[in-house]
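First, one chain by itself in structure tokens, the form predicted on its own.
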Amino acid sequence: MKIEILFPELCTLYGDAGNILYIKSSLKDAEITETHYQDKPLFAKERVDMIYIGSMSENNQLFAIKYLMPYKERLRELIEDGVVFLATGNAMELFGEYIADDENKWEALGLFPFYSKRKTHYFRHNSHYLGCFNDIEVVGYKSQFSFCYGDFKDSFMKVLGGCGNTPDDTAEGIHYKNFFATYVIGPLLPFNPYLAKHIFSLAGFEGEVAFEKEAIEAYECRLRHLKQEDVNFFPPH
């Protein structure tokens, strides 16, 4: 199993290095290949079995879009073929048409129909969020200065507490074939073992993840309290 991980350098903010650590602890005996930028990706070169992409401030993501365009079709042709994606946070918002705030816009890797649009004035949505994947619930954060707009007809997850890809949306990040991103942050993999597993058995992993039976002890005790009618989903800044 081949599973690349994109600029660890430059895409771990709001916890999203505690990805990276739960794929190499519970995929031990894959080839884990961390791309640092201006790297040539192992995609380029090879197949691999999965790709992750972390959150990273807004002016990396203008070099991981720049980075990443030279290699855009083949992206593309990785998705079709069933490769599995992971990005969190807003390293989604790379995959859609375009990325804009009040007085720019900066082209994204357009595989996807939706844009985003950053807010200004110094603002950030932060809230608890609880959501459902198939028959899998999900809990977590998100903390992000955009939104994003689109159709969103392959969506990831239906909300259940906190907010989807824009504040009044029931849809929740991208699902398509093998693809998944999600706003997401907490970090996603080792707050939710139950995905970890799913995700991880679509690039070939069979048996437990990473401390298994403590993981899905804390994601159990993460759940019962976002199920609690006095959770506030939208706490104060």
Given for the second form:
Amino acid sequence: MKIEILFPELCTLYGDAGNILYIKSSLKDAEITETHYQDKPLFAKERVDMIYIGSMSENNQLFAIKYLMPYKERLRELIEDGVVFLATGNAMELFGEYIADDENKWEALGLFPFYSKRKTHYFRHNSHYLGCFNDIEVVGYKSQFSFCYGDFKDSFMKVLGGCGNTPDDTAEGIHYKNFFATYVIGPLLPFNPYLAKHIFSLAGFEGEVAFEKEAIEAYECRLRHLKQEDVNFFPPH
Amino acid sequence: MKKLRFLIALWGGKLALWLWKLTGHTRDDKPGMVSMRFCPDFLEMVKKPELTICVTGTNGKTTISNMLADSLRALGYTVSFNDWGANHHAGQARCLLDAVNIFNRSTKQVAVIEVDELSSPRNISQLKPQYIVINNVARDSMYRNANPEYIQYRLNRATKGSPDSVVVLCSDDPICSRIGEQNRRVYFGVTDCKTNPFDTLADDFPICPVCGSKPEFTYRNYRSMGEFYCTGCSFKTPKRDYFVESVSKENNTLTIKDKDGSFEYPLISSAIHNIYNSAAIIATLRDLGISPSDISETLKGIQPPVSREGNQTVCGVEIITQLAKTQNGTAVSTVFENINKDEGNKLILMVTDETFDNTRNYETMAWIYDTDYEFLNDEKIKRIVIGGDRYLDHRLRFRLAGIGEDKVICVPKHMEVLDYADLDGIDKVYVIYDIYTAQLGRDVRDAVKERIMKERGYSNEN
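Let me have the form predicted together with its partner chain next, following on from the form predicted on its own.
Now the complete complex, all chains and molecules, led by this one.
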């Protein structure tokens, strides 16, 4: 199994390093390539089984788009071919049509029909998140400056608590073939061992994820808290 | 009308300040809140002393502003200072209420104002200080501060809003060094202190922010602080106006070179972050025209605030209480790195604050994956006990760092850490606490102290 992690030095902004750590700890037999910014990506040369990219700063989003733009068609081909993709946090925005704020508009990869809009003066959105993918409940957090708007018939999760791709949306993220993108930040995989297991299995993994028992106990504890009646997914600033 | 509102705010605030002081509440920003409620432009309209210095940035604000205020007092100035870390508008208003009379005339010569970096655009543009000191910009709580690039943007807006201010900046911080383009900038930096910093999970300077090329360091003192240059463009460490060219731990001195020559100053603390803090203070005082000999004499009597770290030795066991600001992975990693580098067999007791992670507030546990738990995977660290609501998250993180259950115990209640505090063969006990668990940290420290005295015989050396 070949796994490529894109720009780990740029794209581990909000605890997303936890996803890389969990991939490495769970998929011990996999051949894992960390592609650094300005290096030629492995996926350009050969088919890989899984590609991961995490959260980054707003400035670095533009650098990442510039870097990936020449490989846009190759990425489309790999997505259509069923390669597993996981994008967390604002990495999802790279795959839309453009990113905009009140003054600027930057072209993105254009692989999915949506765009992202940053709030004036970078108004920060923070919330807890509880969602559902098939029969797997997913827990996590959101912390972002932007929301994305567009056609999300291929959403990743249904929102059970918190917000979706926009504050009023019940659709969260994108799921198309084996492409998964979510605004949920940080350590999505170690916080969600059942989801991790499912995504890894699509890339050909069988067996237990790393420290499965410990991960499940922590996950169930968080799930219990998020299901309390008085939970406030949008605490005041 | 605006002036009338201001006067009501001033008199209301002064009355509240008098009442608060009368009842012993000297370190409370509520009088400032009263003034701000009546007049949101209070910070702009209140008369500022002849010299106003704002201290902002990610780490070291409280230390620098405390030491700066102490130095200026020792130099004979009358100083108003929000010295309890009240760095939002109410604390700043409270500080300035203390610096004027009821006719809005200055009663103090200097105000040293600690300013929260996030709210700095509004507050600094209203305060219009003569100096803005920014020590560093690093990763902090993502909920409040998002990322260092965002804080740089906020601080740039702040300095733009006060274009006549002199900005004192750390040249060795690639993010901080780009702030205040339109202001007069004064840079301070530190020579290679051979600190041998560990590589960390979180890197705030992964690519050049100007061109995207890979940056390099000639040397690095800690995290992203050092002498840097970009391999693809001209972005590099700016020329230092005040440069710590040597540090002597033997003589307890540091030597700073400036345009007038090289001068020796007392070494207040040998910790690398405090060397940077000292450089920031000395650069500010020197730029104010104070002589090196006067600064040196003044600094001899100054100590960094002790509330954040403290050591005691009990029956040969050193107990170190250390603040670790959780939600800020880089800060906790620095604490873990220092523990790793410290000599002796160690026991670590952690009481972190996770109430913000409950369902009524908002903070995340994502920070534990920005934090280098791997630094604690060391044979001299004999046992780690951590207590708090999110103990199961910590347990998984420790396992992923390769530290097994034979060494790490995670418990749901803070004080339960004491049940597993096995002191056998231990030379040093680290009690790690958070801002809002400071009292718990003290309780754990005192309980450990008592136990050591009981187990090893009573003798308190400190």
